[in-house]
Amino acid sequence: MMRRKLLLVLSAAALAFALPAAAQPGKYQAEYRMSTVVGTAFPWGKGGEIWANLVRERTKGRINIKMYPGASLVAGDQTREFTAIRQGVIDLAVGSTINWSPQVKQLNLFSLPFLMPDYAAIDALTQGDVGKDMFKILEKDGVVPLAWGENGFREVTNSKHAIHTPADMKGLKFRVVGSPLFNDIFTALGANPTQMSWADAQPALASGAVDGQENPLSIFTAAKMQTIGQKNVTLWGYVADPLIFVVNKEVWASWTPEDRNIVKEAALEAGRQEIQIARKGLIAPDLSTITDVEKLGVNVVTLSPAEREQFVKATRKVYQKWSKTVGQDLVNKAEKAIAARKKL
């Protein structure tokens, strides 16, 4: 009997020794790596910084997070970020639904053209049942999602002329993110899309190798895109880019329940603050961000309802095609949530 107990104890000890450190609760790393695509000059990177600081402060340094902007942990290839989180190359991330959509097809929901007409529509999805469904999907795909943030509505810019209708985009070369959905959208509008990372996009715009791009105004102002030829902005709000605060599954399991709760609450608070930063100056009556862009000598076009409808019609087949990829039930649920929203 004593021999059997001894064998059980030895077996348990051997098993514990064999498990990777990240799988043993209470075994902490000296430093945890957080990935973001942009740095702290942008709301996105600022959200990561807020999260890291809150966690460090509230855990009294037990969890020390270092930010790696520029998607540097994946050599700048932001579309590889989600896979790297699952593999443990990245410990935490504040990631883009667009960048992760090649691996998680349901995230293409947020990139369906002209699905979300305003910020209240984004909130109706991320803060409602659709957002909960997305988190369940991400959990099944091997990461721990904690909170939503926001990169914002993506507006189109170019160096050639003002854009009011799809005809104005014909023949223009636009940098787009690495998702085939964006290729389909810009092709449907008569433009020539070319996929490249954000790091490659800036010199391409500066040299004139590409004519334009699409990004939130917060990216435009922080990157000073008026200095690289982007003199025309059209506010069309064709897609929005929610961000997601996540942790690698094994890293999450390595923390005590108390510290997991601290990390989650810090993510929720950082997400709320980041969304406020991302929307600052973009919602009436405070439109100061738009005014600031105009003061830079940039021509800012706000589409009329009739002009916007032309873009909606031109991309409708793309919407229908990609709804099947996302899952029609999920798309229907999103459409109903948006229809029932309370406008800001």
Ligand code: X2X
Given for the second form:
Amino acid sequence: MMRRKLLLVLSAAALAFALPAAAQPGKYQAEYRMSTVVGTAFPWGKGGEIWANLVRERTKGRINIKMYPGASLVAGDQTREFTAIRQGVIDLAVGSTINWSPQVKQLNLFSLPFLMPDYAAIDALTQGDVGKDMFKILEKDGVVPLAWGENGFREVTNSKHAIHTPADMKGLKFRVVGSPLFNDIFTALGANPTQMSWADAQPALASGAVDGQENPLSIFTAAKMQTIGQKNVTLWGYVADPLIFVVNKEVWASWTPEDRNIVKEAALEAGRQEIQIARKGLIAPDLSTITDVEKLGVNVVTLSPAEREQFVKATRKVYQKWSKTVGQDLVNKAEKAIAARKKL
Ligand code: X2X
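Okay, that one was the form predicted on its own. Can I see the form predicted in complex with the ligand too?
So here's everything in the complex, that chain up top.
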């Protein structure tokens, strides 16, 4: 009897230690840790900053969010971010669908090559039923999703020569992000992909260990990629990664309904603002971000429809293979939503 009691006490103590401080209902932490991959020089980091500031103001400091850019709460390993949010190592995050797709396979939807032809197509997914389905999936997976943001259409860049067709990619070494889907795409195009984190990507590009990479132009300019050899950009818009504003479940449960509402409304507002910042200079008639990149001495290639079609064809098998992983029903729903979209 005594023994059992002791065991119970011991296991309760072990549990208390295992749970992050956040898991105590009604108790507010002095600081909440927010993870992002990039900082406030980038639209993504600005979105996180806007969210944190709105929450701090509106809760009169009850909820004090500190941003940890560089995915530093997971030592830069951005593909472990989602697990860390679930475990409570991270309290809140603004994360890319790409980085969380190793754990949430449906998020690979956004990385199906050439699924989304334009910005209206992204909106048709995130702001429609597909977005709602994704949030239900994320909730089931143990986080509280609140709002969508955007990293952007990921354009391919390299140090060697202009890319017009898949043949131009043959043999080039590319840094790709966490999901094996990207290995499949770049392999299908005849290139040599290597997976690495954002933190490792920059030195690898600078040293010439890899020739190229893919990222939105807002990342290209803020990270000054022209200074690490990236003199060729091709606007192929093959995939775009939305961002998702989330909170750890226990942290969420520890807040009053009033504060939860403030955090949610602030996330929605920060998401809307962040998307505007991310798209700035990238939608006609304002293409100033593209001309700014050209002014840096970078050769920017816009594909003709026939050239683009070659990339679509070359990656079609990858699209089909990964549709099964995502779930064919969800892919069908996404394709329908895109076909019915209202043009921006
Ligand atoms: O690592 C990248 O390429 C970045 C910053 O775009 C993401 O986190 C997906």
